[in-house]
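Next up is one chain by itself, shown in structure tokens, the form predicted alone.
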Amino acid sequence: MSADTPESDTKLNEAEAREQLIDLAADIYDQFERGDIPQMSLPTRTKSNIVFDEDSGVWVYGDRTSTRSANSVRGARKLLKAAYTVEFLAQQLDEDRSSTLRELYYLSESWDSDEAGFSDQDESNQLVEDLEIVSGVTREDFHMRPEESGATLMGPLELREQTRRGERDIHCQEDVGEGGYQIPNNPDTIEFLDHDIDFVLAVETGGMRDRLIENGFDTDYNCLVVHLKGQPARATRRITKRLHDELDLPVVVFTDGDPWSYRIYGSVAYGSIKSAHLSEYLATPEAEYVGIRPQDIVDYDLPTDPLADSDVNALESELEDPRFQTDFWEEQIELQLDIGKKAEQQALAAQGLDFVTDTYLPDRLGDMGVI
């Protein structure tokens, strides 16, 4: 097997991950040896510390940092938890095992120090993110995975997947059922073999994904339909980026017309605050937004729901969000605040079950130059 296969690349990443973990533990030990109070510095993970990187076209953490230091009881506990987690992850890599983020939370209850256990899963999740940031290695290479996201692909793509039982070649139309091909936790183990894809359509909801497949949109337009399944998991964003970068495919994002769905698009295109340290690995800044937009509510007289107070607050926040500070988004958000309404993708069915595939998407994608 050649040195540049997905499997060999994965093994190299795993070796680097273990080395970086050991280096982190050694750094804390060295601070003890020097008589220093152990500490670990990380970027401050807030919206105010997000900056736009002109070179990569994504949002990343700025220069502000925060410190986990043993000069307080709270800080010492955080470093203790980090040390135990590093030991667990290094052992997991040695044994070629994997675990979920949820399992890590429960495993900590069996550690020989009560102080090292996590109070809730949010705390253990954040610590894994901290380790990613300070090590420069992704959690996938630590063999950490989330609970199954269930996100899928459907379209004219043939790929090779690495599994514990060996390689298998899969065509994402011919070799899968109506549910499509389920995206694995680490999509970097996938090799793209062949395709007839003209563009990638990332879809928020399962209902709209099923409508597109039932109406044959993937076949009629040589489209790869990616089901985001709400706020997309990291694996979904990573494979979307790979499809764009490696196969030179346009990516368009099709969501509901509400502020939370706009943020789904933002996470695909520009990254999120929570994973800003991985924006260059996960985000696809060339991705374009295809709908539902507030202007559609007016133009198509779509069935709507009134904006809740939380929706209004979210829209007003987005006007200050650097990811949405463009003429298009400012115009659409201000229009939505003015009309006080939001609409779902499925609201297009008011014009008929075929309207979305026969009229709405072809017209919109044609105007955008995608088809």
The other form holds:
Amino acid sequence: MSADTPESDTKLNEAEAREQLIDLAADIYDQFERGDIPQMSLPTRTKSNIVFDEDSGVWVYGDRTSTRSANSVRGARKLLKAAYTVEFLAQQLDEDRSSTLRELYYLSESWDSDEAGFSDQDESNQLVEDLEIVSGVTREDFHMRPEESGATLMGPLELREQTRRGERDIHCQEDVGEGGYQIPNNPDTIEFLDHDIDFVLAVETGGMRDRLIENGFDTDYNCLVVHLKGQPARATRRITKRLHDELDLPVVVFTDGDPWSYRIYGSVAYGSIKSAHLSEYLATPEAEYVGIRPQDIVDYDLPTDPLADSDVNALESELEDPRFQTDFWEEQIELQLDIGKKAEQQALAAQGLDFVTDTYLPDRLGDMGVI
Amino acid sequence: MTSFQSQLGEDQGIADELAEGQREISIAEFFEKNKHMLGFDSGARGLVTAVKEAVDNALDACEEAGIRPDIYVEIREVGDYYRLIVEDNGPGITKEQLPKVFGKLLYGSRFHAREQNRGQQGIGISAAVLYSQLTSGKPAKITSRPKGEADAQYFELIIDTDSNEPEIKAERTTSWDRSHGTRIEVEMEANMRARQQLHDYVKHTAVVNPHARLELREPGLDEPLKFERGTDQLPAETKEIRPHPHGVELGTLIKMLEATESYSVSGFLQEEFTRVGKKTADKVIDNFRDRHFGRELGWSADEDAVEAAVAEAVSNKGADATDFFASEVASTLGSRERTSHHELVEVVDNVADAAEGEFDTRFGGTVRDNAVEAAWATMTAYDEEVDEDELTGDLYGLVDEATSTRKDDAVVAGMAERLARRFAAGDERVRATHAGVRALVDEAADDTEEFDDATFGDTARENVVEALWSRMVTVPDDAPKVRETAAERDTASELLESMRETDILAPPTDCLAPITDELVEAGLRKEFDADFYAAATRDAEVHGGDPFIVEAGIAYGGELEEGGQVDLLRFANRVPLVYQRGACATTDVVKRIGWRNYGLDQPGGSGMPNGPAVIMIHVASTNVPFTSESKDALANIPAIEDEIELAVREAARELKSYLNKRRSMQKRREKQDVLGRILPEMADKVAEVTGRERPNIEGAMARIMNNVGVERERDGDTVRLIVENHSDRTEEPDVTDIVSAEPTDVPEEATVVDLDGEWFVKWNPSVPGGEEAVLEYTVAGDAEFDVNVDGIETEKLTVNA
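Hand over the structure of the form predicted in complex with the partner chain; the form predicted alone is what we had up.
Full assembly next; the chain just shown is listed first.
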């Protein structure tokens, strides 16, 4: 359990973050003064440039870099946008305010330079990630948040959240409705007070999450159900990691049985390619995969859909992804390519609505040694 | 065509009846009915053609006289007609010639001349006179003042179409303010629908005749169109050349043979043709003899048999002399591989002469003839009945050598035997022309194939023919004389073939006056306001004995029209071709060039390219091949088309590198524009964020632009000029620093010029890519500087000094 006072932590981060940002601007300034062409080096953000870090057990960027240089019109525009964004972020930190990524995109319209405005939101999102990487400060510490987080927790956990209206103590079963506890954008403002949890179960789809809650799986097994809502937001991954690290809880991930869902597991366990610079902060390498496994499709004779071409491509690309180069994954992916089928979590309902809570999960989690 | 052949059994008198209706038609009458052939097919076109003919004549006349042309063209509406006036400052025409020049078709000085001229047939201007008299009924009014005469001569004349002779309606002496020149005034039925073509014609004439001054007035113009001279340099004077042996046709050759004063063909060739001297004439004559007489095949000789035969044939010359003569003839022949009949005659003559000297005996003509006959009979003995054959052995060797080793020996032997039989049956002296040999070999080969069941293909036959022909020797007989050759069509044809067969130097090109690439460019510059000009002049080439030169020019950009196809200007002997663009060889060539390679848009990759460009093509020749008499389009002659393509491509290559450079400059400029906005903003922003002053961005800018930066540093009295080359190649700027006080300690590499209290420090460093050069000198403290840098494109240069 964290003994740090979040109050001072945040303040320190803000000052640090601001300084780091201004250093970036100063760097460009100095390059100008030296008569050099301003440039900014970034790790290449592709799957060929992520390496496994033995110490932390997560995947991080390798040493290949690409350079944004003012030598080209494109590079110069990026640097100009970076300079404007730095100014905006520094000012935001100064005033202790926050904004969303989308707001940044719209805000750029008001900047006094025609060249500095973003052409789409992907561009501004990417720039913020660039700044995270070169400054070593996370987006949350820039006070930038995504538009929607929306992911929820449900289970025997009591926590304290710093809100705008002061501290709130919340029990994630007793103090919340059916929808569960909404994870805030910056989960580092949460303090865990008490819990009865045996393990954390991260679930991909809303349908399956609701089934588990309805069947009382969280109370029956002392399980904290984390709803991933598809590809999990940073806050979801961060809180999952904190639950594992601070409360020493095992984490398991339960998704559909298709290549896109394996990537969801991958980003929870190993970190995503886009945010490999934050893997240490976001990834839970100890997280284990529950299913649906291709083997399940065979064993339980689940209703399936055939693999589409894009599914096959994604599976093949995963075979080359360093994050999936384990015996387990290679075996499962090759089996799936072999049978040419995929199945959703809800396909388990083919054996009855209670099958998942009465049979599938208890058996599987028992095999995995979680219960 | 109606058939005038009378048919048997039908109306007996029909031929007589028809004959009554048949009469000679004059050339003038013919053209009256076939105006279109001369370019007078419509009122609109007739006017343009008339202007064209008159202006072409005027230009030719001026150039011939070495006068810079000054030509005035006026078109006026006169009632229902148009009046055309063309005035030049040429040498004028004498009173005697004038009526014929304007009033007789096919009268001119150029038809027989091999020289580059605008006019060729002597039809043009008189056709204009004819056309005007036919349409308006009015005579042509001509004034001419020959150079050096006090007065001008005035004529009114029409053409008598029956006789093709001028008919003078009025004639008087008059005064004229021009010191020399000619003025023609004709009235014709016409219209100005072809105004554009008329303007094009005059404008394009100005392009290719930058030495001429032209003025055009016509009713649709408020101001006369004036085209001033672009150069004072007249085109190089052309020399008339005699025809080239490769360029004449049989009819022409016979006419020339009939007209020449030479007696021998050799003299005729040297006299009447260009590039023919004694040596070339001899080569032609040898070929001519081969064709006319054929060559003789020689045979080997059996010494003993020949000696016996010759001894037998000589009588009453004494034993010693006879023995000497016979053995000498035999041994001479024996030492030769083969001897033909005329060579044998020569051998016998030589030996007889020697014998006469040795033995004081006369070996007269009869003896010699007998000896030749006896020796020849021995050498070529052939009689199948008595199995006598001296020929087959020699031929076997030849055939065997000429055919491939895979030929069966029996086939070779059979072929040799058949050839021998045919040679024996033929000319006694074994003479044959190349065609004769060919026929003989063919027959023998056919028989060999038929009877020996062997193949004797074309290649083998050809080889045998060549083997025989190369061993046959040209006979010494005198070639036919000019008179005989002229009289006999076949003989003349043999001479023509011999001329064509002989390698002869290409004709000289001083009969041509190309505009030259410089003046092509100057002409384009004068009339088209473009950004880029290129021109190319090819070396002279020959087609059918007539030398020709192709030139091409391209103008691009500037004020030229952006949309649509490029403008193609076509010229032949400096005359613009206005009509029938689609039928012209130049158009075909331009269309088949892939213009995309040269940076011009070309929909579909073929056809006329698009873009703001003018392409001009000029073909100069002593005989420009037109598709018709109206001289509107060049005929598709492959040799000329090839040269046109090469010339256009040569100019187009320059266009391509210009366009490439322009594009990269444009990109650079765009980049410079954008970065020129972005970088200062970036500098301002980082200064704002860091709370410092705006950084100096010149260095970064220069580097980004691959620029050459010129900077000045001052340290007390020491001045340093620094050239930084940020590009990747060596730059050599011309730096001139203008200083208001006298600079001292200037290093040797720079020069200082004092100009009225200003000092020009000139420095021309060579700076490799990525490096810098420094010039350091000393000057008093309060001096002012002004630096000027040349030799580097302004887009690449940043001066901060």
